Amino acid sequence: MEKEITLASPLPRESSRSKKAASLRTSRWKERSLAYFFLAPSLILFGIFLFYPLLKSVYLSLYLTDPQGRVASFAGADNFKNVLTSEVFYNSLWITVKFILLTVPTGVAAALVLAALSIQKLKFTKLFQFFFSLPMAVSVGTGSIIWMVLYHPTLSILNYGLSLAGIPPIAWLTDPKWALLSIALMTVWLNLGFNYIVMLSGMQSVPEDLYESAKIDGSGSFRTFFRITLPLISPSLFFISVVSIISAFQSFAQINILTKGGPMNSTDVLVYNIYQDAFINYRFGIGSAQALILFVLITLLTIVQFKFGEKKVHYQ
Amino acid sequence: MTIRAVNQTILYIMLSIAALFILFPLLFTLSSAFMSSAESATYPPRLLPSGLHWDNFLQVVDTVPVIRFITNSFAVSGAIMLGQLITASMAAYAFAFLRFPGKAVIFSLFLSTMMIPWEVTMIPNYLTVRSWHWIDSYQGLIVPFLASAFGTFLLRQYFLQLPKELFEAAKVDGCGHIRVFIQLVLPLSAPSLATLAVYSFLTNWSNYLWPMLITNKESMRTVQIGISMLQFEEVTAWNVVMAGIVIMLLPSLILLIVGLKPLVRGITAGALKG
């Protein structure tokens, strides 16, 4: 951050000190205004579409609104009270936690294993790297429809595969016991591409000579992986865990397309709940209150992760 | 066989099994897209079509305005990508090379935006965009995404790694900041700009919730929302649905093929070496 360079500072030839100081001041002033000019587009956009809405959410959460989103009456902490005492909210929170536990560790582990397998320099490495990145090109909308067919109640090819192994068919999306698991499986697949790319990228930045010297020391590939690769890619691992948790909290499209929160609310994650409150029932106040609670939860969790996780992260 | 050869064979087998699992949903999609509607609705399901039924693709184009959806998605993702490259590179230049008061504060402000979940801002943003009469408009789909904290961070990290001598030389030549930015820093940062371009295009191509909220007219829908129309138009014709998916997957697939290298090379450079 501190690598700053002053460019084009005019070379003052005048002997007079005040003139020198004045020209220095102008160049300082020029640099500052240029900096703010360069930052302005981003700052204005963040202001309008991130910081203002954040404050507006706080405001809305204290009011009851009509379907137009206009404030109808002051509710004070009532919206929060309603949310925090409702069973639906805790049910959604618990489903969200289960969803995170199902998707994040599996997703990170799968990406790590795939990257470790495909980093070796073999003939077809590049091809496999492309295969493993492919889900990155699949958007959540398209991915959901593909899995809708795979999970189809009567045509499911997955059930056919199970039947070949003598296992009775599973009602993937219609059985409350299976629905969340099915969504989680689909989500892990969907996010694998990005997770894999980050992991591979991290592994490729490990300097080659470290592996060389490990080899000379007679370290086997497992030992090398756990002793050298893993610590050195811990920043990537950490990054991916944080990002995965945040994105798991925010998963919406696959649930909207595949289950709509059902069956029997078994996939009613927090975001889906917020969406329903705000955009189906037009209760913007309650929706905002829930969104803020979610924000606080994500922030706390991320702070905890940074506090405890980052100590173990090894930065080069 | 040597140990090395055995190891390699095991590795290949493991890689192939993993690839099969990951590719299966996509291969199944591709295969179903060429089936006749009877073939796609049988149980036990078929793995391969009896012939190549290209007319599925024609039927998609006839039932749903796919071309329009793809054009919309391209326009929106392309504009967002360009906008993010411009706003992020400008901000990154300021953070990397300029001295100004409040730098640390503004920088942490940028980073904090990555923490704000989209749901918190979604309701007010929807109300804002609606009050500007931007529902069903390109600007409504594009403008809220034009700045990127992730992109700024990624580029800043790269800018800081550029060789210092170049700037010394530019300084001697009397180049101003704007010239240095446009003629020196941007061309030298092509790799990380490419990373950001690919990342930004792919993530915005996948946007679902926002386009769903602010588009009602069919002509303004993007691929992600349009795709679910297929499913309701033709209740059982999964072959046509899959053909639609193949058409809608092609653009991002091509971009991934072209962009995988810069993506892998650049994605951690910015995110991690803090």
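Bear in mind the structure is a predicted one, so any value in this text is a computation, not a measurement. Numbering follows the first chain given and starts at 1. The term rigid core refers to the most C-alpha atoms you can superpose between the two forms while keeping them within 1.5 Å. What changes on going to the form predicted on its own:
Across the conformational change between the two forms, the residue of A214, F130, K56, N281 occupying the hinge between rigid parts is K56.
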Contents of the next structure:
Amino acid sequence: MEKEITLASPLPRESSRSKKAASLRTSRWKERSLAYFFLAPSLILFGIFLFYPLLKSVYLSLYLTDPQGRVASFAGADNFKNVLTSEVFYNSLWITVKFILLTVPTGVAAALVLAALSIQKLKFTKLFQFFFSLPMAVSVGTGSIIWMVLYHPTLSILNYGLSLAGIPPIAWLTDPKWALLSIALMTVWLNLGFNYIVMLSGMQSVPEDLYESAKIDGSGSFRTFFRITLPLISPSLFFISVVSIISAFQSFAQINILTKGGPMNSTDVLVYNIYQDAFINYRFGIGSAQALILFVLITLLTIVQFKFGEKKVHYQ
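If the structure you just shared is the form predicted in complex with its partner chain, then what does the corresponding form predicted on its own look like?
All you get below is the one chain by itself.
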């Protein structure tokens, strides 16, 4: 009887362990169900406005379509061949590269300088911080209308200021030499609020002890900025650089409102060229192929940035 009792004694332990395991699985299932429940609205929106258009673009890039957007015939890789052998595509790509070179370094440098100036404990600092971050509250359409008035041939405040200095007026949006630069200037101002806020938050996160130690060691303002501040805000600089390049690749609204790709295609960036092919010329297959090529270019460039640029980032 004693042997039977000893053999039967582990059974309650095993049953308790199985009950604990079952309850643990149930709690994990409830947590996952709750997580998917809260993620469901975002997943539905991403599926409708991101994943479905992406799959639809892949599908349309393999076909020729009629003016109504209906599939006419299978084209295979012909749409991609036509895009990659088109001078218009490479011209738009080159204009996009020039636009990026005009906007990204200037926007990052301007935000860096303004953040460095406004972080000082001076009078009216909070007021300056408010004005510097104000462009973030302006939409692309509103900002484009504001700068359209500033660039107006006869009502332009900029040309009025140039006339006071004895400089002849500039055809900001109608001269091919100035059109892309004018769009770039407007884009830098439009993105300044976001870049400034990110840069200012990065500078405010630098410990004050480091600055006090630098002062004790006799370090000047410029030396402290380049030896302490810049390395410690390198994550913010890297983030702004990546986001700014992606945003510059996708710029469309300000170009559509101000110049519509002109004059003489001087502002015909890649996204606007896609818009013309797909929604003006009704070549949805060509437009989808260009959109996928743009997607690949942005992805590769972002990977290169993370591969090489992140090595110089100093995380605290």
